[in-house]
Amino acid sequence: MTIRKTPLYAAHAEAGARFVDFHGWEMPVQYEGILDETRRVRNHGGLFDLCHMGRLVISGPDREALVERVFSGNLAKLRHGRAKYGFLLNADGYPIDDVLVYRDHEVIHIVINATGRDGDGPWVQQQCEAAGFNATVEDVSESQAMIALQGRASEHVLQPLCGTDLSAVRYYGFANAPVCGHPALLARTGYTGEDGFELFFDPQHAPAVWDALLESGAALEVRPIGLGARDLLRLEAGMPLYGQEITTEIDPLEADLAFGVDLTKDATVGVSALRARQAAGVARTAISLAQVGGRVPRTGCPVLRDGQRVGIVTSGGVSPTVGKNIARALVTREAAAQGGTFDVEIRGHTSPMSVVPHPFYKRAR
């Protein structure tokens, strides 16, 4: 197979990004360091290159329709110039990929996972197809770039370089306007849990913008990101990722994801399953652990109570904000209720780890 490349794969290189293989994709996993980058975005701010991440634009009269057959979350109730995260489901209710909603006048709009960039397209048709709706599901994932600015200094570096007031938008709220002079859709989102925005344009724009902003930037102390500190970020402020948290085996349910879906709807693909679950107890949880010193905790870790197994680490890594090594993990709820300490048994080696509120940080407002 032949890897990809963004359209800032030359910027990356040039600033000596260190580079991975991400799902076909050569992105740049670090520059000056992990923990480095995750310092520098919790204390003033980072640039991501999401290109890679798919995006889907729905229109047409039955646009709105259709995506509340797809997406667990409530659309009718999302204003027009809001976002909301929820899942694409598969009819046994366990997520397809997580998603980013947002919905605007006259379409719809979807960032998928750059895991999802085959699939989730054509299973969108093919449930356009089976209800016979009247909506035109398009592919935007070639034909749009997508920055993204987090961080305390975001608005600061951002504002010069666009055409609307940001102050006016709220998070999780988004507009369309222009962006060094290009049209955009900015939207007040990201995967950090600190304040910032995602920003989508036309690609050939993409190492221009790209400069703009790290100009812009640059008295700020803000600097280019790469995917080993984003990892790391959405991990310490709780946000799940596809493939570990939720898979095509864990539920939005058990990991403590209910929140993105509306379980009254009737009418959305896999919701009746996963109501029927809840209803019927569900077996496992998701619980947030936390040392200081130790093995460092990483996916797949089984999490032992008394010696047996009863769950397994989804992820884990060391946070240099909380100063602690942590971890997500998923557990039998009756492991769970007892609370308490746990030991992960990393590399052949048990080491203790308490249970600890969720999310590990959560940025004052």
Given for the second form:
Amino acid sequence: MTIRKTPLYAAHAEAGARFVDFHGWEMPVQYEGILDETRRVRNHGGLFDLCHMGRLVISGPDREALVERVFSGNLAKLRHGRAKYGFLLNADGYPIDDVLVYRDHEVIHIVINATGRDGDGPWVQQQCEAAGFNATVEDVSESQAMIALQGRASEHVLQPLCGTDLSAVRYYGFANAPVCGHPALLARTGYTGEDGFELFFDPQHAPAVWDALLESGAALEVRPIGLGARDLLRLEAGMPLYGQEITTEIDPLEADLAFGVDLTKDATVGVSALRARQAAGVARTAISLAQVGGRVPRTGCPVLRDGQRVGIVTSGGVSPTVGKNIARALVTREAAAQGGTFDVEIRGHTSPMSVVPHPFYKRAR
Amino acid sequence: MADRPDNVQYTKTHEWIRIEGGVATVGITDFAVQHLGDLVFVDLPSKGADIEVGTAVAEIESVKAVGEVYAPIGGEVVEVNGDLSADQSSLASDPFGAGWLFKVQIAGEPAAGLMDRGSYEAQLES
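Alright, leaving the form predicted alone aside, put up the form predicted together with its partner chain.
The complete assembly is shown below, putting the previous chain first.
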């Protein structure tokens, strides 16, 4: 497999980033350190290169019908200029990806994971053809850069560089307005649990926009942030990672992500299968666990109750924000109902972890 | 980067060992610490334990990874650095001093292939 690099690779290298192979992409995993970067985003702000993620644009007369068919959320209830989280489900109701859908007047944008870049676009295209819709599915992953600016400083940092009043862009809203003089889509979305923006624009301007944002944010302690902190930030904020919390074997009902599915939508692939499973009773559920110190729970660690295996850690890590080791786990509904403490098996040792409220971190608004 | 001392020997798996009389002090190098990143957990052998040369005897865990420490020498563990269980910061700030891991009453020969500072640094650069 060829290792791919984003248009910002040189900027990361110059800033002293340490790189990691992330699903075939050479991405910055950290700059100053994962814990410090996590604190920086919580307390100030940070900049993320998300060019490796995938982006689809759906256009044509039947675009809304096509998105209703492939997206688990209810597009009809989504106002123009707003974004919504949901899933692309297979026929059995299991996610093939989790996505954000941005409903614009003439087109619909779908942001997908890096891991979905090879498969999601062709799958949406197949669904379009199977239904005989008159719509166009365009993969703009290579022709659009994506940068996220996250943290309380975000609006202040971005405002001088963009051509719209950002205070009018609400959480999960977006606007088409220039950034550094270049046409862009500015969305008040993100995956950190903080206020912030995701910017989509021509990748040839990516290094200039990146540098301009860092310059604008320098006095406010805004710095580049790697994938290590991004993973902790999303875990602390209770946000799932595709391939861990949800997979083609863990559905949104089990993962406690039913808010991303409109179970009344008969026209959507996979929804009737999910509805049937909900009626039959969902046997597993997601819980949040925490403990002070000790070995760090990680993806795949068995979760035990009274010595019996009742589940598995889907994501785990060290949370600098709550000062504990934290984990999201998928366990039997029966064990979850009993609450209390579970044992997590880490490299042959067991660590007791307590059930805590979800999410681990929620910002004050 | 910490100044690497000349009075210790180095392993290719980034442990260091300082032999004084019949006792060896064991730690990990600044390179190992730097490579692991933010450290969050240390599991050391128990005082009184007999450790065998070349076996994994300690765990150093960071936010992203777990490093195993291989005993560069065998014998009885006579002292462990208990300060590290609550606070691992000395591993980063002083890996060849306050960040030592454990001391062994030497029994038998050290691991083959121990290096002096110059050889270790040459290996790091290769």
